[in-house]
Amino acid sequence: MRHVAIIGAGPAGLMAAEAALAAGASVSVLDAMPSVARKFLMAGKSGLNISHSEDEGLFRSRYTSPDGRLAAMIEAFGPAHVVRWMDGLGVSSFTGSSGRIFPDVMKASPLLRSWLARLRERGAEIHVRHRWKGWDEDGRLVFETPEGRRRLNADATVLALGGASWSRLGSDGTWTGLLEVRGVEMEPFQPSNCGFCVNWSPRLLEAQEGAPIKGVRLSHDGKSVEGDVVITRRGIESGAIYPLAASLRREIAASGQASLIIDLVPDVDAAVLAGRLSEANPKQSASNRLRKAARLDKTKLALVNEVTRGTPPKDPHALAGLLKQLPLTLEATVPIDEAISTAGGVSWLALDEDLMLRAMPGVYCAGEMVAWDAPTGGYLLTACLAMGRWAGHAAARS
């Protein structure tokens, strides 16, 4: 029987184990942490958004990768497959008003317990506290364990080592050097689905740190997202900015900063807004005009004063235009370890159609360690599951 070693016990690694077992292989899953799937469990603490119910073509368009391989993997195991897979584990699901798919129990832990039980029933051996250190001179996998160094022979290996954020949960990106010395092409890790740094004034932070800017439209590079954002000590953070993170990150890398456009009143046309401002009592202060005519709350008022340095335009049309397109300068991303996910990792140029490393026959890669990107909303987890399934099947049959 062919033996497949899977290094990394997150969703990609566990799905690779399931696929390899189904293809008739014996499977060992090894993870550096004291318990498995720690980032998966953390993602599910406030509700495990595992996939999305939107049109399949639109769903696949959310991903950034250089060719059609990732899309093919998601077509083979997409949102509908994820729902049926959960059903098979005895975990029913529901679709929220936003189209996002969740397990009925909301949390990740019941799903993970059922999944691990099924893997063990099918013969998977799962080992924790096994930190992968590469290969020895005989091609055996080497691990550091509490009992000392361990070596393992495998007919094929699936690496599902995660990206480079949330290192305390196991995704620290330190494995890159083990592959680079063997000629595997890498792309630098970058924060994705992350907050951004803004040079706020002390006055704004004193009054507004932690406050939400509610009901705005954020725009950058031709893409817009509606939602709320939160003012943090370092800048801004929220799920609404994550879909724009990749283009903002690119502009910061090219120019040293990026301009995020904020529509503070997305439900009001600019001409209507200008009319309301024109009708306001000219004796009112600028803040009162904005509060009454534009219906801005104190946090939005503070943001306008911050951007204009306390001198918003007096002309109603210019002021309306500013409220509809308020430019906020972003100076950097938050540190990579604080990002929800990372872009970069193993280059697709280093992988064949089966996710096998061209430089290392018999070694496959899956999940966030590969250089692709996607927003939150169920896209990240679905792709990790799809890639793990693809790599596990290939490792078992090659």
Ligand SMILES: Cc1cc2nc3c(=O)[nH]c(=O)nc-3n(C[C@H](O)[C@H](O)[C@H](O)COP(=O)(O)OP(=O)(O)OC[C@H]3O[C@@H](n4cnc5c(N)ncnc54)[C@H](O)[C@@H]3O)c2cc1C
The other form holds:
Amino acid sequence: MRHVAIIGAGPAGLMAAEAALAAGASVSVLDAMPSVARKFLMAGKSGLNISHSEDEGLFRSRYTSPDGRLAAMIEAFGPAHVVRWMDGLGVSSFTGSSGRIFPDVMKASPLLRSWLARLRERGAEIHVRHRWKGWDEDGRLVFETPEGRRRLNADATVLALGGASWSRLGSDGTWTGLLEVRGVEMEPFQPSNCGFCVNWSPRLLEAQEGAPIKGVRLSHDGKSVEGDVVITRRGIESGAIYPLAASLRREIAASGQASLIIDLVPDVDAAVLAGRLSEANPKQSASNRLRKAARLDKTKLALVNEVTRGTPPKDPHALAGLLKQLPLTLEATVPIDEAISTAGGVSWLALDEDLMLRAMPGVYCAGEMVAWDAPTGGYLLTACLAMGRWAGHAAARS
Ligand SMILES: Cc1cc2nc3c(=O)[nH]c(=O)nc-3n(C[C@H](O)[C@H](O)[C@H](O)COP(=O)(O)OP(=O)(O)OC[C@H]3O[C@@H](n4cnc5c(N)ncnc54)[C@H](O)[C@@H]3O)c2cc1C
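Could I see the form predicted in complex with this ligand next, after the form predicted alone?
Below is the entire complex, every chain and molecule, led by the chain shown above.
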């Protein structure tokens, strides 16, 4: 019987284990942390958005990867498969009004419990506190454990080591050097699905730190999203900005900063807004005019004053134009460790059709450690599961 070692027990690694077992291999899963799938559990804290119910073609178009390989994996294990797979683990799911798919219980823990029980029942051995350190001169896998160094022989290995954010949950990206010395092409890790830094004035922070800018439309590079944005000490944070993160990151890399356009009153047309502003009582202060005629709340008002340094235009048309297209300068992404996910990692050039490293026959990679990107919305977890399944299958067959 072929023995497959799976290193990294997040969703990609656990799905690789399931696929390798199904293909008849014996399986060991090894993880550096004292318990498995910590990021998966964290993802479930605010509702485990495991997939999305939109049209399959649209779903696959959400991913950034250089060719059709990831799309083929998601076609083989996409949203409908994820739902059936959860059902098989006794976890029913529902689709929210946004099309996002969640387990009924919202949390990840019941799903993980049931999944681990089934993997063990099928023969998987799961070892925690096993930090992978590379290979020895005889090609054996080397792990650091509380009992000292341990070496393991495997017929095939699946690496599912995660990206490089939220390192306290295990995915610290420190494994890159172990592959680079073996000639594996890597792309630098970058924060994705992340907040951005803004040079807020002390005055704005004092009054508005933690406040939401509600119901705005955010635009960049021809793409728009609607939602709320939170003012943080560093800048801005919000799921609404994540779909724009890749293009904002590119502009920051090219020009040192990026301009995010905020429509503070997305439901009101610019001409209607200008009309309301011109009808306002001329004796009103600028702030009162904005509050009453444009219905800006305190936070939006503070933002307009911040961007215009306290002198918004007096002309109603110019003012309406500004409220519809307020430019906010973003100086940088937040530090990578705070990002929900990371882009970069093992280059697709380094991988063959089976997700096997061309430079290291018998070694496969899956999940967030590979260089693809996607917004939040269930796309990240679905791709990790699909890649894990693909790699686990191939590793058991090879
Ligand atoms: C707060 C938060 C909320 C999220 N919410 C969602 C969501 O709702 N929907 C969604 O689709 N995605 C969400 N994500 C993203 C999603 O959780 C990740 O994309 C996914 O967990 C990545 O899976 P993975 O298996 O590739 O890696 P990981 O889950 O990161 O697992 C990698 C594993 O490898 C282990 N490891 C690393 N290095 C070593 C080593 N040297 N030796 C041994 N083991 C090692 C780690 O300990 C870890 O257990 C969220 C992320 C965060 C942080």
